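In the form predicted alone, a lone chain appears below as structure tokens.
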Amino acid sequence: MKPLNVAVIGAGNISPVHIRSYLNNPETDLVALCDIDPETLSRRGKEYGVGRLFSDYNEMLREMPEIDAVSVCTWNSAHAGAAIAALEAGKHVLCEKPMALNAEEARTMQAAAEKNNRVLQIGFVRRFGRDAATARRFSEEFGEIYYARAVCVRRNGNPGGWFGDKSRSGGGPLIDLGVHFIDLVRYLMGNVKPVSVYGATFRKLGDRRHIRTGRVYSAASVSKDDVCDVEDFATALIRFENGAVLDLQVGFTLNLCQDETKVELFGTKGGADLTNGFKLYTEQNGYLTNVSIAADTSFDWDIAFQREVDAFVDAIRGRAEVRASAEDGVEIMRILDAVYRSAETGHEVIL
């Protein structure tokens, strides 16, 4: 079978992740790199070996119909229309999480998919690290999963550039962080739907680049020309149709002692702790038990990562089903939205 033609839509940050992936798998050839930066599309068409550099996706669809599937890594403003000009040109999709700005985009977005027969993935990467494979294979150790609790807290991780710009952004740590954590419990539930969110988000801190120590949190570090009007801090409920809530907390800087990350499920037969790797705690035989597996269950980004790409070749092949998808992407937008609404008014929103 011939390999498939793929691009990748914004040379930023996460693409290498993405180009890698498409380099590791034999189904794969990887023809073509778009950026709005020069410096950054040069520079990852020479890291990656890829000659042709497109500025305009839209010129790069055009002049290379033989183009089957792209990535779009873009910043999140860019999502649907990146998204959108390569399924009406014909090209599967696979977008990085969150799927759009909003519910509306969301919804535009998988529209175009439907209308154009294409396959359209969202990058929930959480959905295919070893701890959530293992959880989903231990499920029935679980009983009914009645609460969740998911935190992913920095002291001062704020990642500076385009993640604080509201505009570029549509969120901070809510929209940036809370999707993958959001999605991930409601993967684990079933991908149940959502029934109400009260939410609360703050700006108190911003991006504390008046610190002059401690480490730089990402490649796209904080500026003096920054802009940073995205929320500091998001805590959300979210209730789920089978009666299961969700407990949120998100943040990019925080006063607290150190970072904190953890994913944690209770059931009426066990409760299950994701955060570095998979742990099972439950009662045998009349005694409460902890339970670890012996293999790696940890997630691991570049494993994920690979496994969402080879998920995406799958569903284009026809192999399998979609994993994430749009209608996926669609819920988590409803969530995203539902919150920010909550924390403006104050009050639950019934979704």
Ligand SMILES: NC(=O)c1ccc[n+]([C@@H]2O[C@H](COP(=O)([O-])OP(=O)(O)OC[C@H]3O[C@@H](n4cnc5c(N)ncnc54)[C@H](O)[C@@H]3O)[C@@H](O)[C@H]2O)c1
Second form
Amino acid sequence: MKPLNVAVIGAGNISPVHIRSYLNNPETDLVALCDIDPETLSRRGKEYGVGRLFSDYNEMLREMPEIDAVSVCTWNSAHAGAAIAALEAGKHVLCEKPMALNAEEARTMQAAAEKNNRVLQIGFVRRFGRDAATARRFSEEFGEIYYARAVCVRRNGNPGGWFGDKSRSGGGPLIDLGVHFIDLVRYLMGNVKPVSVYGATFRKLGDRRHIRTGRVYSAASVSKDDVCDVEDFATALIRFENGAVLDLQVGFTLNLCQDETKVELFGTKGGADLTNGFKLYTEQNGYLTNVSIAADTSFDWDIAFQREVDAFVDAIRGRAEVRASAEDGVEIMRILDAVYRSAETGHEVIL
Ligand SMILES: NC(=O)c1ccc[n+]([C@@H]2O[C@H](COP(=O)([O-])OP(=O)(O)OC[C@H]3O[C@@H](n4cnc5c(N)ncnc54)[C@H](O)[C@@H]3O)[C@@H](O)[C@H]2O)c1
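Now that you have shown the form predicted alone, what about the form predicted together with the ligand?
Zooming out: every chain and molecule, the one shown earlier first.
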């Protein structure tokens, strides 16, 4: 079978994992790269020996009709424009998370995919982790999941650059980090629909650029002129149609001792903990028992991205359903919009 010709739009920090995954997949050829920043574009082009480089995705789509599929790896405000242009040109699209700046944009992307009958997969990479795969295999052991909690908070981890600029990011840790955890929990509960949201966001600490130590995260494009007008912490209670509630805390920066990441789901028969690989807390033969797997089930970025890209190829070839669909992307954007609306009004938002 002829390999698929693939291009990557946005050649910044996340692009190498897409590029490497395409290079490793025997059914794809990486044929072009696009970035509005000439320095980033030529550096990445040289690094991976990519033949055709473009600073404008419309020009790339016009000049290279042989492209079959693209990854959209730009900052968030360019996702909708790039994805829709590619879909309208008849390309399949793997679009990084969050799908867009808001649900309205996301719905327009979904409509473009449907109209052109093309695959639109959203980069919910946590769905492809070994921890999520193991949790799915053990799902019978949880019983009815009625509560989940997800925490991803950093002490001093505002990435700076476009991440802090609302016009390019759409928001702070909620849209950047929260999106992964809301999606993962929703996926493990069977892609359930959200019904209501209560949220609060805080803009208290800013990007703390005056702190010299302990800054772990930094974007490629940090400069002294960066704006920071996004929330630095967000918390939300998200209720789903099955009655389950997700309790979420996400932060770029918070006065806590050390960074914390945790994902747990609690059911009537057992609790799943995906914090460092999969663990099951349950009861057996009259005892409380802790079940751990005698293999590494922790989340590994390279493995998960490879599986994400392989699944994209499977969906294009018609061998499998899209595992992280446009519909999933829209549902997550509806939740994020509702958290921001609830934070603004101080009231619960009914979806
Ligand atoms: N799945 C994950 O876990 C994960 C991890 C990191 C980033 N991301 C997502 O990937 C995307 C990129 O993040 P990043 O960390 O690589 O940022 P980055 O700033 O390093 O790279 C983004 C690149 O997009 C380019 N760009 C912006 N607008 C463009 C346009 N119209 N056309 C072409 N290029 C354009 C910029 O010049 C920049 O080089 C974001 O949406 C982010 O949320 C996902």
